[in-house]
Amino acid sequence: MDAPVEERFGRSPYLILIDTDTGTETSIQNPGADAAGGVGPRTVQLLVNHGVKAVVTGQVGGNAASALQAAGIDAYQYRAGGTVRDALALYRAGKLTRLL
């Protein structure tokens, strides 16, 4: 929770999955983070496999945006340069801009 937020959605080396109902946290490695291309849609598929309903990130590329929309996953923007904990607090407070 104290790790800095990677603002590039598909290039994030780890994804922090948070159940906002229970507060449980799970960190998963993003195996496609260093791939040459197609990282956004692969990252979306990883999120779909884990039942994610919303993401908080700095920016989303066009292919990732299309994949997120097709999957029904909401996206919110966080570009303050803080930690995962900071981003989660703003998300919970409803203070993030909705991207999708």
Contents of the next structure:
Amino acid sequence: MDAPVEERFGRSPYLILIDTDTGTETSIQNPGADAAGGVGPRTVQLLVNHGVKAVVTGQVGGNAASALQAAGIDAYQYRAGGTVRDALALYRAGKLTRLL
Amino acid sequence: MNVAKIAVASGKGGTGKSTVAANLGYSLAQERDVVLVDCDVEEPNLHLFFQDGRSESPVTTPVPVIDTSACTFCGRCAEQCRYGALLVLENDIRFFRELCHSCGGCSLVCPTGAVREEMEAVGRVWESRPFPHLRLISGVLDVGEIHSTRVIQAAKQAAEPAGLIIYDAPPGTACPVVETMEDSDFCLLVTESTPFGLHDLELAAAVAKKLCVPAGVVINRSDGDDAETMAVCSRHDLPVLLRIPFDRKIAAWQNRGELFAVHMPQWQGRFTDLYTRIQDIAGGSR
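Cool, the form predicted on its own is there; where's the form predicted together with its partner chain?
Then the entire complex follows, led off by the chain already shown.
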């Protein structure tokens, strides 16, 4: 929760899954973060497999955006350079711009 | 054995690869059959030197088509796809055509046989005969496509069988360059005496070495002071086989999209000699 937010969605080395009902946090590694291409859809697949409904990130590429839309996952933008905790606080307060 | 396939590469774009390939091809075609193959499929430009009607044939590649009535959305296809071309949702599946590398892995791993492959066009091969002994074949990748190596393979196939083939390689040192150099007997590296030119020459030379293709250098736009280039070449054991001077007359023909060897016939002899030297270096070794 104290780690800085990676601004590039598909290149995020870790994804922090937060259950907003129970408040539980799980960290999963993004195996495709260093891949040559197609990281957007592959990261979205990971979110789909974990039943994620919304994502907070800096920016999403074209393929990631199509994949997120296809999967019905909302995307919110956080680019203040803070930690995952900071981003989550702004998300909960409804202060983040919606990307998708 | 005769050197049958020469790749002209440089690492850096704009160095004069196509100029060397076109003038070499034209000069050698005065005495024998030559096929020039433009493997720079993203920006083929060799045809600009020649005027002739061309025929065209499509290049296709297999892409998956998913039968959603047979699909169980198990996700194995997406799991094995290294390029993120497939996204499996709860009861839907999305295919990102522009990310697909046509490996066919998805159809192999599908447990229910829901994935079949269909051929789709990714580019074209142009073919013309601008001179009696010269065939020109150009690979042309469709805009937005990633399958450049598929188009390069198709262009190379269209050239066969032939006695002498000259490949005009793409710039850089990535997959398309490897695909072009791979089965060549010799790699002619074109360079210019600039820091960027020399740096990229070293990278291209390293690729040729890795592929075990003997290489030699052509210095283009030489201002006569090539000490630095010579130092790089000797450090990498690369013989300098030809120097094309920075010459207004050559530049003028070049600007008109013409072959300077046509208008300055002494160069036909120099390019023929270049080929003889390539034979001497690589002919006996393979």
